[in-house]
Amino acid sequence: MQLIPCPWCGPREEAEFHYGGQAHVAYPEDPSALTDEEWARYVFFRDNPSGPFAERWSHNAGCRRWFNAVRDTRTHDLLAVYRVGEPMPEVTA
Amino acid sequence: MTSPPGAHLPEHPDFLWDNPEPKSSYDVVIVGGGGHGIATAYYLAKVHGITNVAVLEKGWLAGGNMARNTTIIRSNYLWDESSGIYEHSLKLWEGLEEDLGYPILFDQRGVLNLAHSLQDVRDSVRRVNANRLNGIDAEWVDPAGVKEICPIVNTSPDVRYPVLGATYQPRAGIAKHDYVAWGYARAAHAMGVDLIQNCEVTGMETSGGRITAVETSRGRIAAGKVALCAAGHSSVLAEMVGLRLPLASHPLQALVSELLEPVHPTVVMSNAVHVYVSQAHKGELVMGAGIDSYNGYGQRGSFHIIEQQMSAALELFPVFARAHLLRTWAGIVDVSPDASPIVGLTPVGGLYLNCGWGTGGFKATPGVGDCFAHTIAHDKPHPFNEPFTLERFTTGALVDEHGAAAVAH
């Protein structure tokens, strides 16, 4: 089982966490102004890279707080974790 | 008195296809040499007479999800759109051995989809009725009926998720996945299709909004049409022409036990406790888990998923307690938002898309091969894949199969 370094609690087992998909997807500023195409992009379309991916995790069985991580989807290695609101750190995969 | 397990299996076959050097140009280039890719090439040649075709595979033929799935074949999906393509596929499975002239060990042993809660029961009965209206064999069986069809299922009411009944599709079953791929590859090769292994697509060329060539690890190959059959790697390929897909690639794990005497006569699937089990012809128990929650291209998953899936299997099948796990593995599945595939045209001329099958692509191999070949040959979707456009995520005409797609797909 993979250890995930929660930015508040430190490294804990993966089973304590819940996955939240891609990070930094902002709710549209003016939802009523969106076209169907733009709504579709917001609701259904996400990055799906083979390589580093900025994503959200929640430490459900611990501090119950959300945080962001950059993980290499090829190796599943966690390259960086950072708190919500912080910019995505530079990483080298 | 009795013969050993697998005594009826044929001898290991000789080489069934060549390893040609890629030509500089083809009428159709299919990216991905898995079941869908090879089947598409087969129907292009057989039905449409298009034989100047290359199937490009970055690894070895049928070594991705075609080698990693749990071989379950069924067509008991809820909606008319899904019934169309999955039932078309099941009908092709029923004649495939003769069609290919090759044994595929297609065995219609039936599938039970268990219900563990009142809501499960209501959904299942609704699905049985929907199946029947679409001419698909389906029945609702009570716990005693489940016990009769598969005596090793624990139907006691004293478990955490008791079996309240099941849907049963008698025509469902399993096939030998490798033989299916080999049968299609052999037949496609015989009709002149080039099957090119160790050939990874690294880029695509377009001109005037039309695809013209693919760049590969074995050089540039010009193409009149390009068809993507790359499952978990579809997003990566589509990005080469700036096309964004509503897919997430996840690891999906499965496992087998050691070889056992025949104990399991059918296929049992359970949505609620996340397990599906059959016994392979050779004797292994083949079980699949739910997907790992995170995106991943690594073809491996987390151990706690296997643990969870084993505990579910043990509750349903106490007799498995003393079986030994032989190996586990993962494939990369491309999960779509509505648990239905995306098969059809793209905004790029001459580029065709077949992806989003998630955890359930194997059963569709003949059906989608036939329909996708039609789509490529006519530059127009076959009626069976017409509902499964990329545009449906904008128009809202989704085909929500989260219920009938079964486990986390």
Second form
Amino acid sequence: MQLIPCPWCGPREEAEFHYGGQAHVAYPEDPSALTDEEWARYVFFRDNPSGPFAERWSHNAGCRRWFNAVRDTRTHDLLAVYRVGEPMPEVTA
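Having looked at the form predicted in complex with the partner chain, could you now put up the form predicted on its own?
Only one chain is given; partner chains and other molecules are left out.
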């Protein structure tokens, strides 16, 4: 089992967390002005890099807060964890 370091609670087993998708995806300023294709692109299309990737996580079985984590998609290693609203830390994989 992998330990995920919650920014508020400290390291906990991954079973306590819920994956929330790609981090730093801005909500459209005027969603009603989007075409169906633009809305579908916002809802369904996400990056899929090989290497460091910023993700959203929720500590469902603990403090229930959302936070961001940078995970290396090749190794599944967590490279950094930071609170929502904080800038993404520099990481090297």
